[in-house]
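Below you'll find only one chain, the form predicted alone, shown as structure tokens.
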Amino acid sequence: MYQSGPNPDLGERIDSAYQCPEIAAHRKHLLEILSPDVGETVLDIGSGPGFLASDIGRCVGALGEVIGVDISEQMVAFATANNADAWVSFCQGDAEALPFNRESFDVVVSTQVAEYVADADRFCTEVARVLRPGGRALISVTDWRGVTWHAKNEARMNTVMNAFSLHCAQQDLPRTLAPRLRNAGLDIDRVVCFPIVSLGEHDGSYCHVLAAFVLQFMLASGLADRKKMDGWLDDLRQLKKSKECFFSVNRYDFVARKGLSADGWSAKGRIIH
């Protein structure tokens, strides 16, 4: 249900946010696009609870290596505690100043991170810096400006979502990410749109998870009082009861590649003819 009371503990919040069907489907979609090879070295920037990094780890196997880096000490601890593979590890670090040498990874992946970074150009530069020649990157970002969320009180929903836009440094980053990646030295192979659509019929659906996050952000930042947010939640509850919920937002997955070095060597050290 839409909760207005105390939040569950960290583990429950993580499971709720990252294991809901819509996000799990996007994670599977990313893995299909990335198609990691056995033996590859992979960096996951903003690895969060480590679910995607662990999935990638099963693909690259013990001959490869996956490192997840996240700015949150709590997330790093959670991911480390729930990881079983020795070749998958997690560390704390800043996406704008990655703690790795240049050309260290065959693959760089980052999901729902770049739009929260203050300097998106610096983020792209760091992705290119740590990527080996011939290596590939998969950067997934949300178009927060394009959210569609049905409400009986549309004026209140618009007010809440306009204020909520402050939770993100670059809410319309998908529109400018391609030239930013190119300016950093990467070539764009393709961009894939992944729509997240939620009818809110189940407690664990994405719009329920997002509603809890919106509530927490709005109250913690002082952008709205409890009375206003309780009214907003009650609107959503009534829509759920009458099966009229609708939520939609697009995620854009940018697949990029770093050019070969001058002597024609690829990321794995094989000459490309």
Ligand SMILES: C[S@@+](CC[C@H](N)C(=O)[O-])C[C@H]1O[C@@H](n2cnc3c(N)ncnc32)[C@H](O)[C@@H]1O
Contents of the next structure:
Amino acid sequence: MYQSGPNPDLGERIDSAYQCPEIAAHRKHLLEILSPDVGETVLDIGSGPGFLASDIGRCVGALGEVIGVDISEQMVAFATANNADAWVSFCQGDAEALPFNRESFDVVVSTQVAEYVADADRFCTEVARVLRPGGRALISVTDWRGVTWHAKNEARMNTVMNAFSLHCAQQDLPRTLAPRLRNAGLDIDRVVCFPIVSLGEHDGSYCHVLAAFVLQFMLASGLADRKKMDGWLDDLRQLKKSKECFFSVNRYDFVARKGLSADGWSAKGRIIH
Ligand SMILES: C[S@@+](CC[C@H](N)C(=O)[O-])C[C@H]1O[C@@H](n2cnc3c(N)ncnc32)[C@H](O)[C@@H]1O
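Would you generate the structure of this protein in the form predicted in complex with the ligand, following the form predicted alone above?
Below is the whole assembly, all chains and molecules, this chain first.
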């Protein structure tokens, strides 16, 4: 609980971060929104440990194809080692310059990645480029500026979380993503809000996982010293003891579509008359 000691290894860190109940519930929700069909070709940009790509792989089956692309060699290696399906694969690549031809995919998905890329417009242009006409995209982003996290010392919590929002490049992305996607040539179908709420009762809860990440970022970046962060952690520990924890953050899932060309032809053939 609220670890302040040495880091566990990569596998353990990935499991605790991506398999905690709140994140697994969001993956299930994303799969429902996406509703992949048998035989579809899907690109997962910033696929990380590959859990969502593997879930999508089970939906599209051997007639389809899922490719996960990630900038991190470690993540690609982890995802590859944990994948059993021949039609699901992972490769290294940059979301701002995807290593795929235009109009290659029926579906493009990217979750909790766009907020980390340096150029969010370039990211959107790349999504639109690799999507076939008539194809759909699902882009999920976290509102790191909108975290609600109860603490006895509210001023310190606000200072820490304001500084922590700098861990990503695009803090305002939930507010600006719709026009960026439209400018890239996509139509927005809908935006779904997925709240992550944690009362921090279990050691594997999302807020415990996040606390470890916040601690690591704040110390490594020099944005706070050990004394301040020990006080911050102690505050959270006391609230856990008295069962007064409350944590909440929203994720926004943007569902977009690439229109068909004027004559109704897509790269894969006639879709409408
Ligand atoms: C918060 S993780 C999300 C992983 C996964 N999409 C999920 O939701 O479980 C962000 C991932 O984006 C990757 N990433 C960050 N910048 C990237 C870029 N420019 N191109 C490709 N991947 C990137 C990171 O390596 C990391 O695996």
